[in-house]
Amino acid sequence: MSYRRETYDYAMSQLEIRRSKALSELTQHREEVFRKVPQLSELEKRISSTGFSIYRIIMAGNDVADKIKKLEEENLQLNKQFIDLLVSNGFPSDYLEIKYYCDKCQDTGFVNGQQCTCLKDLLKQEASRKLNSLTPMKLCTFDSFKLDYYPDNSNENGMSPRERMRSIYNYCKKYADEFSLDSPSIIMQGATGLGKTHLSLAIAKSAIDLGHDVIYGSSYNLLNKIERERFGRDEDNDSYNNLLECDLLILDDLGTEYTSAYISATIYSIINTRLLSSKPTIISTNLSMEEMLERYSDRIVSRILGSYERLVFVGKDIRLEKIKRNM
């Protein structure tokens, strides 16, 4: 995937911080150990002299193999004495080993010339952070979602809007608490102001807290950004791939984006690619199924209907209800 230079620079700076922290911790451990157990410092010097001793044996040229074998046996004994003395003084046996954040790449970001998973994760997280920077995610939690704004009177089906929304709330809360890459995709449908954005943001926050890579944005903003990047009107060039690869994509207000052949193809590509790679997506929209069929191609709607869990929000605009109660 292609990322902006500042995104790479940020990720590499985080790796440098991790390496520095690991080295600093090792230095502190060494100072502590050698201060409390000076004998260990002498043992380390004897172990370290092995390399020079091997060099002298090779240069001398007599019975090289036997002498090196004997030296290696002595070195093993010295290492055993070192560990035994370390442990007997109350330290873990690996206390003087460097503890990298990522053992695979030793916090360099690369393994055999290829990007390590830890670097890829940092790049995705930073790209997601920038995309989510203007989202009021902290303001929308499950605790701040109030069911008493929904009418409690039963309809012809015997269920009140409040009961329906309680069921949807419980589903979303369980979904958020148990979120994983195996979680299903969801489409939230209903009129404006019924809590679709609130609950989707609450899910996003919970998924991020669980350590997942989440991208949230309105359909209008995200698709407009992708189009600008595609046709060279924006210096960024990584949004499209980020939407395909993030752990959870939340596409809010589907139907507010401009209609064009490119946008329609992009919507289908995002939905289809994420389904094929088993990456969950949450879509919210004010459109009914009939309106979606009028606006989008059959293949887009059929992919959503056939593969997404459908949550239909009901009630009155709770934002208006809040205003009325505060008047």
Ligand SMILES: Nc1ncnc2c1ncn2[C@@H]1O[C@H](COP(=O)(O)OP(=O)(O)O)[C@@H](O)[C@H]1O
The other form holds:
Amino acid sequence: MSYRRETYDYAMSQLEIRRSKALSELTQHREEVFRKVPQLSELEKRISSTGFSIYRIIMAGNDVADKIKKLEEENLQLNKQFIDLLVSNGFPSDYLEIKYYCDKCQDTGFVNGQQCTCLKDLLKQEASRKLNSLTPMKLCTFDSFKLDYYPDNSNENGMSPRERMRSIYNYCKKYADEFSLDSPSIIMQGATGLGKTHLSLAIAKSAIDLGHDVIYGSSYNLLNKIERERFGRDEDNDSYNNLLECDLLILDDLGTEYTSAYISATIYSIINTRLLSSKPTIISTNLSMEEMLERYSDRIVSRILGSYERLVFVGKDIRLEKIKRNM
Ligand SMILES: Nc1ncnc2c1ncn2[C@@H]1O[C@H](COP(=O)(O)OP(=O)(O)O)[C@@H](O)[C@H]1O
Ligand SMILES: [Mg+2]
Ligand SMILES: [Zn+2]
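So that was the form predicted on its own. Now I'd like the form predicted in complex with the named molecule, please.
Every chain and every other molecule in the complex is listed next, the one we just looked at coming first.
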């Protein structure tokens, strides 16, 4: 499970906020309690001085065990008195204990060197928030994907668009449920409005929930950003590496980017590097195979044809179908 650096930075800063909130709450409680019940402040001083006495007894060196035992009893007694007084003044008995958001890791994010579940949750939430801020992902789920928009009349191959789309839907659902770095790359082809973006976002959401680091973007936006970084017109400059390294890259609407030798080399490099390092990529495009061959070099098309799972979407533009049904 790897996330982008800024996602980690965000999660760590959230943990820091939680820690300082816990501390400032404790400070607030102490001030409140000692202001209302000054006796408690006196008691606390006595309790901490018993600790100091134990240290002195050990240094002095005779009858150590006996004396320590007596002091410990005294300490216990004082603590009990302290809690009784606290409670009798209307405070909860644990009012002066520090309250972490997460007890397991005390808001450090780690337990025995392992990421705590609270840190994992923060990372997931942030990754998904980022994706959501760019796209209306909430609406694009497997549940909201309906097959009855696709015609169920058979074509010459004997399979209706609805049947074909059902098998594509099932494939994508299974892919999403079982997503891992071993999953294959996918190319989704087909005309506008057939659900390519919808299904790729549904997969993205599921991969994020499984703890993966997902980048989604239109080919136009992502490549534009890389080019701006490359030629020094953008502040941050790790988009390119992020695209190469994320667990799942969704390159939507291939064919909408500008064409240039630089962009063409970048597309090849993204596809090739990710295949070599076994990182799944989902590409969607309105271009047919012929149009792809016209637009891209042979090596790009043959890389995709040779190594990607190909899903050809069919049917009628769902946007129009939805409008018709609402009339
Ligand atoms: N099978 C479907 N069921 C419900 N809504 C769909 C379906 N397919 C597409 N849509 C919706 O129709 C619109 C266009 O779909 P989209 O996925 O953007 O198409 P594409 O990417 O193939 O051009 C979106 O609002 C999408 O949520
Ligand atoms: Mg689309
Ligand atoms: Zn935790």
